[in-house]
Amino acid sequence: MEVFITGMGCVTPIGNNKHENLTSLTESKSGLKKPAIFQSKYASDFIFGEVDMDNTALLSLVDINGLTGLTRTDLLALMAFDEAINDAGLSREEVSSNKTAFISASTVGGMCLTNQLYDDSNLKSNTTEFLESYSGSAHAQQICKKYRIKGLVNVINTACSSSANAIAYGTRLIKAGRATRAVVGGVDSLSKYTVNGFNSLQILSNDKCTPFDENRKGLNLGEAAGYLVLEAANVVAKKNCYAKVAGYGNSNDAFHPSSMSDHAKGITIAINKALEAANISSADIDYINAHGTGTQNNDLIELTGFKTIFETIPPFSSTKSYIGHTLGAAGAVEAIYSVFSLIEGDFYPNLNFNTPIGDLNVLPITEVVHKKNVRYVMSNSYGFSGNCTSLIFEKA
């Protein structure tokens, strides 16, 4: 059973919808800066990817339909979800059908309300509006309430590969006949909890991140939401199809809580599984939207994996240089960016790159590349504890 992408929606630091995101990518417009909305003692120390709307502005753009206790995570998710299903032309009846699955992802969830969570858990507050809003699945529960979703629902947290795994899982459900369509993706918002955690690992950068650069200093945390509508070939009919989900592969090298195997074992397994599922060779990949966080371990090991698998490494770049590392949303947003490459025939540059890493001497693309006849694009997402996922999209 072939699975097609018929709708997409995203809100990120470079755009409040997919059209704005595409324009920013094409114009090499970065959304990385000191935050204006997020409040933390580290706000002035590091660079972040912040969605350029406060919660009041988000509320004005989202039909909350009587929902209460909405966190920033919930609002971003609702905004991107609404765009995706509208883009696919789904009716409310189709969204709520028991044949429609909803697979989401998040690592932060409602922990964006760190202070409120602390006060509530320590009985220092009488506020009850957010008591059910702190879990990683709260955003999905809010969406289910709004649309009365009755199909299979799941929320995945495999760290930075979370929403890539949501895409793979939704595809598997359709191929197995468990669903005829699936809305898949993920969301995360900036949170003191995660900022403090990443700071303790000493991998946050006080400059704009420089993926795959010898002098990379670390990552920029970002926030975003991205959702895609997947539909089985037999229900697509005459709909516009952006791309086909050609293959996916997942592995776990179980090497270290926050680092990947020096030999890129998990990465190579995930990529080879995706190639096998797509029934293509490594030479067929036209472009790779790399994981590329800008951290010492990740970038070196990802390039090691590329050199192991590809006789000639295809053009690649990290679009985290535009929006930062959006954690649970990264896989879905970067999948959408990969589909843009298929549709437009454009590869978007790895911003801020200057010097290749050591003896590897492997360079990402640094300018927009216009290439006709793009057929296969790979999107990589690698998470803490070695959970590695590669997705392959084919031109529809």
Second form
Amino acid sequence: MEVFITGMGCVTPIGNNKHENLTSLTESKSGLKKPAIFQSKYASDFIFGEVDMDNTALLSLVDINGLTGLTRTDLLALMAFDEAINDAGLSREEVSSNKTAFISASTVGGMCLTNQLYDDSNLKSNTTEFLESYSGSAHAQQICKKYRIKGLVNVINTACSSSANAIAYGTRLIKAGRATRAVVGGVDSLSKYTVNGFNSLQILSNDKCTPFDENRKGLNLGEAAGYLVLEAANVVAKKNCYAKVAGYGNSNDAFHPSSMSDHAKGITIAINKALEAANISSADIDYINAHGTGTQNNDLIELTGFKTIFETIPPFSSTKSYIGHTLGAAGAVEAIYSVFSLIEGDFYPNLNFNTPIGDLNVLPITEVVHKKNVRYVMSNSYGFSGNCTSLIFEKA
Amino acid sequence: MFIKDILSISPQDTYNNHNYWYNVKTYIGNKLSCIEPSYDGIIKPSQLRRMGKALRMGIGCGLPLLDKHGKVDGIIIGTSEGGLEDCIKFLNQIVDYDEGTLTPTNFMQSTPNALSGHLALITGNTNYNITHVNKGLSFENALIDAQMLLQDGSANVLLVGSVEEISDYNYNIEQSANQYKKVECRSNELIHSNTEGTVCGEGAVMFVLSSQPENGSICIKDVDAITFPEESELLDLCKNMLRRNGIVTNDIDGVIVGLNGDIRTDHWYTNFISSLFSDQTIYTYKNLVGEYPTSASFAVKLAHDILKNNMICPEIIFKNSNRAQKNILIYNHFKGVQHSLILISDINSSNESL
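After the form predicted alone, can we look at the form predicted together with its partner chain?
Once more the chain from above appears, this time first in line as the rest of the complex follows.
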């Protein structure tokens, strides 16, 4: 059973909807800057990818329909989810059909409310509004409540590859006949939890991140939500299909909790599995939307993986140079950007790149590359604890 | 899919002990904490000191199974919160030290996928690796994931399991949300306590699941779930599951239900039983291990032990029947929101396939 992408929705530092994101990518417009909304001691030290709306502005755009205890994570998720199902033209009945699955992902969840959580978990507060809001799965339950979702619901946390695995899981549910549709994706918002965590690992950059550059200083944390509607070939009918999910590969690098193995074991296994599932060879890949965080370790090892797999490395770039590393949302948002590349035939340039890494002599694209007849695009996502996932999208 | 092996750490003495039901422990109060093994020879003392409870319990169950059964085709974990104690320790440091310079240990261990990552790292397993975190359906999704991999031939043997720990912090949050009892309760009186709230449990259960039956294998035949259902939708979910497995309600011999002594939500179970399973044996298990989001994994272990080892202790019998036990259905819900059904069969007693 072939699985098609029929709807997409996203809210990111470069746009509050799908269309704005496409425009920013086309114009090479970055959303990385000092944050205006996010509160942290480190807000002025580092560069972030922040969604350009505070919670009041988000609340005015989202029909919350009686939901309570909503966090920023929930609001971003609700916004992108709504855009995706509307984009796919799904009726409310179709969304709540028991054959429609909902597979989400998040690493921060409601922990964006760090101080509130501190008070509640240490019994220093009387409020109860957010007691059910902290989990990584809380946003999914809010969406289930609002849209009366009755199909299978799941949330995945494989750190920074979470929503790439959500896309793969939704695809497999459809292929296995457990669902005919799946809304898949992920969300994360900026939080003191992740800023302090990544800072303790000393991998945050005080400049705009420079993926694949010799002088890269680390990553910029970002926030976003992205959802895609997947539908089985037999229910798509005459709908406009953006792309097919052609392949997916999952591997664990089994090397270190927070860094990748020198030989890029997990990366190469995940890519090879995805190629095998898509039944294509590495030469068929037209473009790679790389993981490309901008850390010393990731970028070097990802390129090592590319050199192992590809005889000629296809054009590649990291769109984290536009929005930062959006963690649990990254796989989904970058999947949407990959689909843009398939539809538009445009590969979006890697911003802020100057110097190739060491003697690898591998360069990302730094100008918009237009190609006719783009057929296959690959998207990579790698997370802490060794989780590596590659996805391949095919022109519908 | 077939259960090849199980190892569990729970508030009962289940670790490497097939006779735990001869001596069911009773707890007083709201916390049922695990009886942990020494981990000697499993986890190095230097590593053990730094490990949070969820991580060490998960490794303590997972690693011996991986050593015993060789390289598995994937490691699939379901956990609602993972190492929550580490997580909130890290959050407390953020607030207490006003975002000072922090060490990454708590941060790294707090990510829910730390367990699946550690198990892969220690055993050098580069195969499929994932962590499902949808609260009360985390373990069910781990099972569904495993079933899809085994059925489509992309795996033959998998490590599938769950872990959850009681931390002071999540206990405080849940207590503030009125999840736990306000009056002291003995665990052997939990099911009939007739008051609001339940008691907090924890545990790790790891399974080696195989696509191939062995002599005496117990089969996990099907898993399904629904969120925020109406009662009729739950009954339909059950009827559909039985139908697609070619059986009717009368083929079910026993039902393990998640009764947890909370009068606000136990009606789901009693209505379910009276609607569909009025003359089956009914079992409970939360009087043994307490309530937690991935407790259904303990129910699967229990079903296995009933079917394979003929384990029947009075503590787990809610309502008896004379029926020989071949097919057991597990019905559990978490807070009346997330509901799941798991169908388990003894393949020696019937002609069953995957």
